[in-house]
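As a starting point, one isolated chain is supplied in structure tokens, in the form predicted alone.
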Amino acid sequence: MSRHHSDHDHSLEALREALTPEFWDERYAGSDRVWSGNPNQRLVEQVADLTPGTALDVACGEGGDAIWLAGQGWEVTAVDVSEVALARVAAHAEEAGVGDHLKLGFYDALADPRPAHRHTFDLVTVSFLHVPVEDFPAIYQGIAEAVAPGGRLLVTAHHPHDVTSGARHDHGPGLLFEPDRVLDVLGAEAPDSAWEIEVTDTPTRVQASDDGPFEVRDTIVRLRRRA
């Protein structure tokens, strides 16, 4: 989401509409490229110390993260709600020479919050998937189920500070979130938790725009499922 969008109807129905295949197919079809094609800076930082294995990229968009991971030696499954976006991922992966290391799948978080079989992937990464507060527990619990024992869940999101600072418009109550929301939903801080907390951070970075650079804050959570 961008600070340049106009205000939206913040009703729950409208927020959920923005998660549908129709919404995203129309958005991707309206432009040759919606995103930069570069990998998410936080993903690059957070996987630097991990040994490549199997990875699931949830809400992959046009595939910048998935293609980068495949280029680093990961066997990647990339899923998204838009078939238009998935077709672009396939084309970009072939252009990058990593098509043999990347599989594609359809994922509709509202229809079924589980993007894959339980306990399957060494890394599950989800970047900037902002959903209504009411849907957050089911969706993020469903995504987390895909992490294999000993594997990692990496969540990157826009931090609520970006709204209060004016860096981004408020697109709906609670859409942007802090690390605690992920930890709470997954019970990561409970004494008998299935998760080891490796990273919780809220760093800032400079983001480019047509109006010039501006500072934004990210939410980062990296958890390891105990073996």
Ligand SMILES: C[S@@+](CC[C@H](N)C(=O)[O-])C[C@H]1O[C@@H](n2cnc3c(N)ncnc32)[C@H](O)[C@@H]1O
Second form
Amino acid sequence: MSRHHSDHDHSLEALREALTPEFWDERYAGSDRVWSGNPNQRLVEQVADLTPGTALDVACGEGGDAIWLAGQGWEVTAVDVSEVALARVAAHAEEAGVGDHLKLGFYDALADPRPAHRHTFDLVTVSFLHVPVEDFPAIYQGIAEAVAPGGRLLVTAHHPHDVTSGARHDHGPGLLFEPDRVLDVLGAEAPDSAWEIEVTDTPTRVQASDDGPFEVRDTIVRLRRRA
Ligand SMILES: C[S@@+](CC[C@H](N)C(=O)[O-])C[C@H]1O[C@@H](n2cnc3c(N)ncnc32)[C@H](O)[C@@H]1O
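Alt. form predicted together with this ligand, vs. the form predicted alone above:
Every chain and every other molecule in the complex is listed next, the one we just looked at coming first.
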């Protein structure tokens, strides 16, 4: 049995409603802290061998990743669809003393999939932005466009295995994805691809919950735009 049960409507319209400012503002306003505040383990692992430069954190949430990156010497821009979340990132960045190294912006992937100007960031990272299959190509191509020549795109997501294993409720068909979906929409495996594939991985990790620890699997893709 699935760990989380609900009777969600999985129509495209319903899935898109879960990507609106209203939905996320309400979710963030309903709790002082929705996420842990810590950076994602996968980001920390994947950034370890990179030289700090400019970074864009797409769908930054409460800013755990963005604030950590700023503390590591990156000049960070963090964007999200929720102004409530962005205000929280600003406050946490000030508390952490990295406010001068972090810019914030509103980004609605459904309204305009491009979060920034073309080819501008040394690192573009997006963690756990799960969108309908129909919207996936435009959104992930739009996000990838922001990577500068020689820069990296890092995508971290929940792997679909979490649904079949019962670790995670199915929030909609195809919302979770494997590395291949990212490679496909960016044409990363084509002979003349603009991308060099640096990492595709699906490692597991143990997550705590009220019912005790359980195992989850991540999708990780790290690409480098050829200079
Ligand atoms: C699962 S949270 C992940 C937050 C953060 N990346 C992290 O790892 O803690 C998904 C984030 O996507 C944002 N989001 C949802 N729909 C969006 C949209 N249409 N455009 C941009 N961001 C969106 C939400 O506000 C939320 O902060």
